[in-house]
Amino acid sequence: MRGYIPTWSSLKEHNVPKWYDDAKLGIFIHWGPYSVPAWAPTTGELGEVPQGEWFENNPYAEWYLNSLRIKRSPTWKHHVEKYGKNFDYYKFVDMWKAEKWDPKEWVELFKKAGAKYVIPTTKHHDGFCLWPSKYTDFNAMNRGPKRDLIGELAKAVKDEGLKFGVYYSGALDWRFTKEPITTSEDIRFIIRPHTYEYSDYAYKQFEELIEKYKPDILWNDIGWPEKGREDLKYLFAHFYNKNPEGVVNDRWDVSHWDFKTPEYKQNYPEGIPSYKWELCRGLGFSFGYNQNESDKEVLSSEKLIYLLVEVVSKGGNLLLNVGPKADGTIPEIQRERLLTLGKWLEKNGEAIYDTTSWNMEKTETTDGTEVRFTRKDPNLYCILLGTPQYKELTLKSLRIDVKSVVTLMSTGEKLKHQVEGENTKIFFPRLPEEFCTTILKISPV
C-alpha cells in the first residue's frame, strides 16, 4: 500500500478500520488538576440545560476554571467559600498526586468493562499536560503527580491488547486567555489562542504524543486554531503513515475525519447514519470527577445497556467516560456500573461486538417494550429493551420468514414463531428470567 500524501483528497481515501467499527465500546478518561476541587453544580445534560444557562451553571467539572472565572457562577461560590477569593486555580496542579494509582489496575477494570479501546485525556482546557513534553514545562513529569500518565497508561492498556487513543485540546489552552466564555459563540470566535504560535505549539505537541505514544486514535476537542488547520494535512498523513488502521475523529473545524463525535444530546443522530459514529459521555452529567454526583444523576445499569443497545443497533460506538479522584481511585458507583455492564456483555456481546445495523432502526412489541436490531450475517438480533412477561410476545411490523430459526440468546432454546400480517408472535416455554433485556437470534435455515 502506498502511503498517505499531505493533501485531502489523498486523506479521503483511508477508511474506517473494521477493528474501531466492531469495537463498539471504549473508555473516555478525564483526569487532571480539576479532579481535586472535583466540584461542579449538577444542573444537568448536554442539550436538555439552555444554552443560556449552560456556561453559568456547566454541570463540567472538568471546566472549573472557566466556571470560576464566572463570578456569579456557583462554582465561583464554592471556591471562594472553600478556598478563598485570591485561591489561584492552577495551585491545585501541585495537589493532584495519584498517589493510589495503579494503571493495571484500572486497565483490568476497563477490560472487565467489555471496552475494546481507551483514550485519556493529555492535555485538557487548563493547558496542564499529563505526559513528559518537551515544549512545555507545565507537565505531570514536573509537577503534580510527577510520573508519565500517558506513557504508563499506554503501556498497561497495549499489555492487556485493547487500543489506545489520545485525547487533546486544540483550539482551547485557558494559560493563553484570560476572559471566561459564556457563550458558544465564545467558544468559537473569541475565546480562544489564535497566534501562530499557539497554532504551532498544539501541533507539534499532538505530533510528540504520536511519536511516543503511537496511538491508533486522535481525539481533538473543540477545533483547531484557523491559523493551523492547513497544516492538519502534514498531521493526518503523518499519523496514517506510522498507523494505516489509526482513526481521527471530526473536531478539528476541517473537512477531514473518520468518524464523528456527539455529544450527550447534543448532535445525536437521527436514523441510522451513513457514516461512522461515536456517543461520548460520561455516566453521570460530567466528564470530570464530581463529588456532587449521587445515584440519582448516574446513569442506572440498565439505562446504560440500553443506551449502548440502542448506540450500536445505530451503527455507533459508545465512548463512554470515567472521571478517577485525584488520588487515582475510580469512584465505587462508576465501578459497579463498568462491572455489571462487562457482566451483561459475556453473555450478550455476541450481539454488540463485529455487527453492523440493519435495514430498521427499532420496532416495538404488542405491549410497548422497545425493539432493536443488530446484525451479523447471517444472523438478524432482536435486542428487547426489558423482559416479556407474558409467554406470547408479538414484535409489530416484523415479518420473520417461516423456516428461520429463532433462539433466546440466553438459554439456546429454539423458540416457535408465527407470522401474523405484518407482525411476528413469538412463544416461550417459559417466561424467560434475564436481566434487562431479553436478545433474540434469529437465523435462516
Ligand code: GLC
Second form
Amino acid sequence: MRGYIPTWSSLKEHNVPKWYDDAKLGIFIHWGPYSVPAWAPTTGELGEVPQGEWFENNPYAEWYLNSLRIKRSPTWKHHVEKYGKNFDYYKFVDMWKAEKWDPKEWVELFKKAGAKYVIPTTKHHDGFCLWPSKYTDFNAMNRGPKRDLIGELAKAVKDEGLKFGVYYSGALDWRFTKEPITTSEDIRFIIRPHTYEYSDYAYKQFEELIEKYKPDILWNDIGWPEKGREDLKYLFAHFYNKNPEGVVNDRWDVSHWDFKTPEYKQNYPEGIPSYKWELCRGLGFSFGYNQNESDKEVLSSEKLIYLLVEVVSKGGNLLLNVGPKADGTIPEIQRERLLTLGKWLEKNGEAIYDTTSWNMEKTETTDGTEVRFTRKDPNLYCILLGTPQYKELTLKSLRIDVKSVVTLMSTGEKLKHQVEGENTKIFFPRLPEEFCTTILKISPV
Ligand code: GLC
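Please could you give me the other form, the form predicted in complex with the ligand, since above is the form predicted alone?
Expanding to the full complex; the earlier chain stays at the top.
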C-alpha cells in the first residue's frame, strides 16, 4: 500500500475502517486524581443545562479543579468543608493509590458488556499523565499509583482481542493556566496554554503514546494549540502509516477527522448523518466517578439499551463511559448496567453489530411504541423500544411486502403479517415476554 504523506489532501484518502463502523460499542474510562475527591453536583446532562449555569455547577467530577477555582461554587464549598481552604488539588495525586486495580478484571467486564474497544484518559485537563512519559515526571509511574496504568491496560485490552484507543486533553492543561474557565469562549480561545513549548509537549506525548502503546484510536479533547495545528498533518500521516486501520476523532481544530463526537445532548445529530459518528456520555451526568450519583442520575438498563439502539440505527457508535473509584474498582451501579447491557447484546447483538442504518430513521406502532431500524444484508431489523401489550401490533408507515418473512428474533418463530394501507399489522401467537425490546427480522425471499 502507498503510504500517507503529511498533507491534508493525502489524509483525506483515509476511510473509516470497517472494524470501527461495525463495533458499535466502546468503553471510555475517566480515571485520575479527580477520582479521589470523586465529587460534583448532580446538575444535569450537557446540552440540557443552560450555558450560564454550567461551569459553576459543573456535574463533571473530572472538572473538580476548575470548579474549585470558581469561588463559592458547590465544589469549592464542599472542598473547603471537607479538606480545608488551603488544601491544594494536586495533593490528590499522591492520595490516588489504585490499590485494588486489576486491569484484567476490567477488561473481562467490558467484554461481557459487549464492547469492542476501550479508550482510557491518558492525560485529562489536570495534566497528570497515566503513563511513564519521558517528557514529564508528573506521571503515574512516579506519583500516586506508581504503575504504568496505560501500558497495563493496553496489554489487557489487546490480549482479549479488543481495540485500544487513547484519550488526551490536547488544548487544556491546568498546570499551565491558573484562571478558572467560566464560559465556552474561555475554553475555545482564552484559558489555554498558548506557548510553542506546550504545543511541542502535546505533540511529543501523542507520538510517545503511538510508539509505546500502538493505539487504534487517537481521541483528542477540546482542541489543539494554535501554533501546532499544521504539525498534525505529520502526526496523522505517521499514525496512519503505522496503523492504516487506525482512526482519529474530530476535536483537533483542523479539517481532518474520521468520526464526529457529540457528547450527551450537545451536537446530537438530527436524522441519519452521512458521516461516521460516536456518542460519548457517562452512565450518569459525569465522566469521572461522582459519589453523589445514584439511581436517580444513572441511566436505567432499559434507557441504556434504547440509547444504544437509537445511536446504532442512525449509524453511530456509543462510547459509554465508566468512572472507576480511586482504588481501581468499578462502582456497583456501573457494573450492573454494563452486565445487563451485555446480556441483552448476547441475545440481540445480531441486530446491532455489523449493521448499517436504513433509509427510514424511525417509526412507531399505532399504540405509541417507538420503533428503530438497522440493516444487515439481506435483512431489515425492526426494533421496538418496548414490549408489545397486545397480540396484534400495527407498524405505522411501513409496508412489509407480503412475500417477506417476518421472524421474531428471540424465538425464531415466523409471524404472520398483513399490509393495511400504509401500515403493516403483525400477529403474535402469544404476547412476547422479552426484556424491554422486541426485534422483528424481516427477510425478503
Ligand atoms: C469534554 C470534557 C470532559 C470529558 C470529555 C469527554 O469536553 O471536558 O471532561 O473528558 O469531553 O468527551
